[in-house]
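The data below hold one chain only, encoded as structure tokens and taken in the form predicted alone.
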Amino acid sequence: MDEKARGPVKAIVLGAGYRGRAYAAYATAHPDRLEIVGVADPEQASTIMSPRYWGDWRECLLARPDADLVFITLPDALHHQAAITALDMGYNLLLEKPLATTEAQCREIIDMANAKGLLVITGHVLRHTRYFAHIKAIIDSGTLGEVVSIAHQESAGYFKAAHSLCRGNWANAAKSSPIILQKCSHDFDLFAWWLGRRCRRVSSFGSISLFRKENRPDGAAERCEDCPGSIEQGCIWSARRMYLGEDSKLGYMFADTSREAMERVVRETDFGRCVYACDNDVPDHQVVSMEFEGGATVSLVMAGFTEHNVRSTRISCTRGEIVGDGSTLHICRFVDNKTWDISHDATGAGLSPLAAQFPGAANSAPEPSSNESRHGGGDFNLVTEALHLMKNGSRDAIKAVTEQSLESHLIAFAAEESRLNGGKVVELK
């Protein structure tokens, strides 16, 4: 290993929003492993500590900072251009999902990275958490037989549905990306990873059930600030309640959560608009049915109107079943009707104890570490994986990781094509 490889990896952050800040926090926690040397963002670059700042990502790359890795956490529509530009300059990428907003653009990014021998690791953080890795380990152990079907629900949470699917950056597919790609490529990545097979065909239905102009209450204003108190105070979707209320669950999305800053968010930004007066066109609920090689079937429900923002899963196998609620796994082995409950607290259960009940589980996949980052520690574990591959990964290993995210994107594009065509079955290439 050369001298450069011994020190921290130098990185640039393009986009200092929620995801950019989440990955950049790794440098504060592990300064011996990662150093942020530049940040580009038109409004909030300084929210990430760095010796250099730019107002535009193009200016940053044209300056050719001395760095090894580029975090691309820009709006979805900018991912392709930024990725191609950075790869052309020889940078490795941690590219927030989605890779890009069309299949052709995704393939171009993957092909360019492979041609140059560079890493593109996508922000599919869930496979880097203990909870989801333990599901993979149990399946791979073979103790429960072959997977026959998976029933999975992505509960968006009613508060986050209004924030992301109506008022926020992903409310309009033409301006960002289809919501099934932006939000559920995580889930498609899990299915392909758990099964270790390719998806063959897809069908999907979904629509906007509530956030339509015709559902706007009589007398409601364009913005919550201007709405009559008789309407605003009893409205579930009041921006004041969602962003200023004591029980707000959305503060983590913003760099400045002071009362003054959040008042400005409600008063001046799109997050203060009436949910019935936005330009949203993405579904607030969608279902996707998939058939994988070997005949395994998978159903995904993306539901916007739920109490909590959580994923729940039921995996039916030929010799047992796995049921998960996002924090606890309940496993049943049919041959002796034996059951186990594995609770994932702050530290999480280890693969070694799992191996005692499911031989081979400990050898299935690397044990994700416990840490305080979001997504059950997945944010930091993803960065750790990127740094490890850059320093120690073979070209074949880098190519494999670069290509693995394409499958989830192909499923998402097929699902959106199906939805827009009345649920027709789409065969994957």
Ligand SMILES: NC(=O)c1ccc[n+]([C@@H]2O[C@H](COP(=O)([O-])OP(=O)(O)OC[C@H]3O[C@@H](n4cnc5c(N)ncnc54)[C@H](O)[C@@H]3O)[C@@H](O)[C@H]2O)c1
The other form holds:
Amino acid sequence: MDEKARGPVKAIVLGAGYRGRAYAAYATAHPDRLEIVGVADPEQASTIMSPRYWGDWRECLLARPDADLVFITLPDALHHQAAITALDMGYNLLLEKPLATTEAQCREIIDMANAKGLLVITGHVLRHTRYFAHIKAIIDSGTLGEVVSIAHQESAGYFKAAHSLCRGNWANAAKSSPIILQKCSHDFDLFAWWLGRRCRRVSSFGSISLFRKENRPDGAAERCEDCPGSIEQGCIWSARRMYLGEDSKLGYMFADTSREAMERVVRETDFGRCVYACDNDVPDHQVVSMEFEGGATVSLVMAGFTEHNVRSTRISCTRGEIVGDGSTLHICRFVDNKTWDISHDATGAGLSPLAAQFPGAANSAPEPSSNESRHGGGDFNLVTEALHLMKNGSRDAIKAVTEQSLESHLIAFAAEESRLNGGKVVELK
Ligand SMILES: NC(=O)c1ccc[n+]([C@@H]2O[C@H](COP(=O)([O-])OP(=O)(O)OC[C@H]3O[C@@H](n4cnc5c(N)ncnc54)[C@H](O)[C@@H]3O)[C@@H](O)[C@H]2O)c1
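Swap state to the form predicted together with the named molecule from the form predicted alone:
Let us now look at the entire complex, which starts with that chain.
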């Protein structure tokens, strides 16, 4: 084995925001496996330790840093151009979802990677968590029979609805991408993975229910800082409450969470805007109905106004049912009415004790024991998978992983086409 194959994979990070920092943390935790050799970001590059910095992704790639992997964690609209440029230069990619904002661009990226034998692994971190991998393993064991239907809800959490769907980077589809692609490509990825089949047709409805200009209270200002106290103090959506309040659930999105920095966020950035005075045009609730090959049906509810940011799932099979609340799986086997509850909190034993009931399941689930990163360990497990494929993956394995993200994107584009056309059924090619 040569020195390069033995040493850490060298990588550059394009976009040092929330996601860039999440992946770069892997190099700090596992310096023997990953080394960050360059970072590009106009504002936050230095939040990631690196020997070299650039202010823009293009300048960085033009310098052709000696690296094998590029993390593309830029705003959605920049993914396509950055991905094509980096692939053209021969870099493998960990490309945040969405791959790109149109179907044609997504296909171009995948085709180019395949032609060059390079890896494009997408930020679909959920399939790399124990919880979701265990659902896959239970289905694959065959103990519960065939999957007939899936009812799944992606609850954004009311605080994230205001942050992401109204004030923030994903509120305007033209500036980023359709919200059903942005938020739910994860969910479509799970469905296609669990079922191991392709989606045939899709129909969808959704709209903006609350964050509309006509709902702005009389006398409310454009920014929360300027709003009369009589209105601002009673407002659920007050930016002061969301970002400066003791119960703020959004601080983790920012590199600098000092009081001074967060006050600047409220005072100077888009996150300080009144939720009724933004340029948001993406739905705050959307439903998608899907039919997969073989007839299994799936319904997805994307709901903005919920207490928690969590995914819940009910999977009906011919011989049993799986019900998940985001951390615990409740399984029922109809033949003997036997039930099990598998906890995925820190003390959860996982599937191992159930190996006899679900043959093969305990072994087939990747056992990402680590909860050392966000998304239940999924962020780091995804990086581990990327590094493994780059060092040991066959060309076929790399191609299979590169192509697997396309299906989720095609479902999302079809759902958006349907929603914009009054819910018409869209057939997937
Ligand atoms: N996989 C997931 O679960 C998940 C979660 C959130 C976001 N995302 C995706 O990750 C990507 C990044 O999202 P984020 O939440 O980290 O956003 P972010 O705004 O925190 O980070 C994006 C960074 O890109 C930088 N940037 C902008 N223009 C640049 C340029 N020309 N050159 C270099 N850097 C530039 C910005 O300054 C910012 O720091 C998005 O595509 C988003 O859809 C994925």
